[in-house]
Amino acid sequence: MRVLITGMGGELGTRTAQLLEALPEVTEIHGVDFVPPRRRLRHAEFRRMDLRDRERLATYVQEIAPTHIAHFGVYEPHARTTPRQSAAFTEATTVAVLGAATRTGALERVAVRSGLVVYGRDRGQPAVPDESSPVLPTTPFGRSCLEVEAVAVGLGRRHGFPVTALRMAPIGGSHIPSPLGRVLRLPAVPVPALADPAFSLVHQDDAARAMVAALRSDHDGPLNVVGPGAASVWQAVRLGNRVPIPVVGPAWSAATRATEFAGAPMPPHVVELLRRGRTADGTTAIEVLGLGPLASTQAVCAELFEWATVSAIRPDAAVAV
């Protein structure tokens, strides 16, 4: 396996590279992103570049001719990039990398990061969708994820390689940039005044394990990757000892401006989750990929709030020399 990881500079891409380094069948690992990885990698090679430079991206991909691609180059708005950058980076990386890889003739399998956002939360949509449920994204990030799936699947059918679309629940854990996580860690969190919708999360390590398993599997199609259980918005706020601020109707616009002023912008897909929830049936992914036990949504929430705790060092504490 000669693996290319797009988005390697992010927490998920870096963790996936570490897991792949331990596999004997993986002979080469290459990665690309606009920022370098923040963890130590033993064998993987990283190339930093402007992801909007499609010609340079395509040239790099053709040089390494990957057999497998772990496509984390699907950038969530207000995670590591602005909404405009997210859209530009996602489109350029998807089109340039996948297009160039197919032209090499070496590509055998692609696994892409997608999200439960592709199902949308419009009226009539199932509250707990499975992989057979219709996709009808109702936010810009949802439409972006679905477009990435469509490009990958279209190339796969045309050139004869399988594509696994990992439709992940919102990803949480320590040190992973997440617009939902930032909002939940605010001292006061906007919550729906007249409802208490449920949502699910997936731990960052489980998301990386799912990507590695998808690269090693023969599954062709979408899979929901969801931590077991769910939490309601009010439950999550109470778990973190935050102050809930009930919001109704047009007041969500004011709440969005307030959280952005506080340093935690709420893109539309996060507002949608807080107002209407977001969960799915993830049993098929566990069976197909053999993931074993996953961290529960409640456990991911707990870790999310533990990360926010800072322990001060006393000035009179002994210091080793």
Given for the second form:
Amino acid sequence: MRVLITGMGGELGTRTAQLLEALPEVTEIHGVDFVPPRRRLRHAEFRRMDLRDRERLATYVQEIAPTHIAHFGVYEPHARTTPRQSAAFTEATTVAVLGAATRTGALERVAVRSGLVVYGRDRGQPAVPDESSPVLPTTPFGRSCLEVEAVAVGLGRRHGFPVTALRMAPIGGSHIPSPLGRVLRLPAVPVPALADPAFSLVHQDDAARAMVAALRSDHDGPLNVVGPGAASVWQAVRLGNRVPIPVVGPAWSAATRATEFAGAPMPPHVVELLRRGRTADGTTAIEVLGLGPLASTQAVCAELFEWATVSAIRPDAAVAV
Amino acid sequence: MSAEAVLLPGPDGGYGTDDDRVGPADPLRFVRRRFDGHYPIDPFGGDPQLQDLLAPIGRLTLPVRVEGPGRLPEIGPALLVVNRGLGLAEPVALYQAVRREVGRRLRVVGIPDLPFVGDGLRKLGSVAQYPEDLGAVLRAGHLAALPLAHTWLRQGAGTPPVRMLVAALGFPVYPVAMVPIGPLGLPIAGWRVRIGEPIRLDVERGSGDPLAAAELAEAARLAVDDLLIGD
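Next block: the form predicted in complex with its partner chain, after the form predicted on its own:
Next comes the full complex, this chain leading.
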């Protein structure tokens, strides 16, 4: 198994590389991203490059000729990149990497990171969609995820390799940069005044485990990866001991500007989550991928608030490492 | 999907509650927990503690008399198909009956997709009228109720929603008739709840067979009709 991990510089990509390093059947691990990995990797090889340089990226992929691709090159707006960058990076990485890898003829299986955002939250969409529900994304990130899925599935059909799209709930954890996490950690959080929608999260380690399991399984098709249980928006805010600020209709655009000013920009899919909620049925993934117990949404939520604020070490303090 | 795939709801739905079995109400603890956010929300947006707190009100306003309570399943997924008039009275009365007889939280299908109203009903344990939502509830091992179409003046069973019953294939389906107790068919003295024998249909779970769903719908409608006439 020769694995290529796109987006290896992110928390999920790095963690997946670590998990793959422990597997005997994985002979080579390669990774590419615009930032270096976030933890120590023993024998995975990483290449840092500008993801918009399609030609260089494609040449690199053709040299490796991966048999398996873990596609984390799906960049959430305002996680580590601006919305414009995230769309450009996602599009460029998907097209160049999957296209080049298909040309080598060695590709056996692709797993892509997608999100529950592909279902959208328009009126007339089920509240707890399963994998057979229609996909009608209502936000830029949702459309971006759906495009990635479409490119991968299209190539898979034509060239005969299975594709697993992991539609992940918003990913939470102690280190992962996420716009939702940042908003919830503000001292005061905008919440819908007349509603209290439910949402689910998935822990970063569980998301990485799901990716490894997807690479090793023979499943072909989308899977919802969701932490059990749910939290409601008002409750999550109180769980973190934050002050809920009720917001109605048009005031949301002002709230968006206010949180951006406070250092936590809210892209449309986060506003949608706060106003309409986001849950899904994740039983199929647990069964198909044999995921075992996942961290519950409320546990992930609690961990989100346990992330201590960064404090500077006084220069005269003794530091023991 | 295989039969083993159905998960039975766990005893711990979070913070010492169960999202399938009802628990005692404790108003003081309720208020404290609202404030610090330490309360459970089930995967369908339901709020078990709020349900337990409000249950006594329902018990006082909607008295129910249950016929055949032994038929209600104590554990595992099942769907109750029930007749209804125009309002919310029948589903709420059935919720109370199930709560009292088997101590389980009933998931009534069919909340409107409206802010505030929809959200409030979701907290009380209802789910939206989508096959996906009903399928998820049953796969999670809960007891759900699917009301038939509204009937003016409560004459007979209403039209069954075939689209929804596709999600219920392979799960036990029970016909339930709600008969008002009082003059002129008004529920002055409450409701009589008749639980019927489960409808057996040899279909595999998750087959998505629309013809089987139509057969199930017809069988359910006839069974509810029989229970309604059965005086």
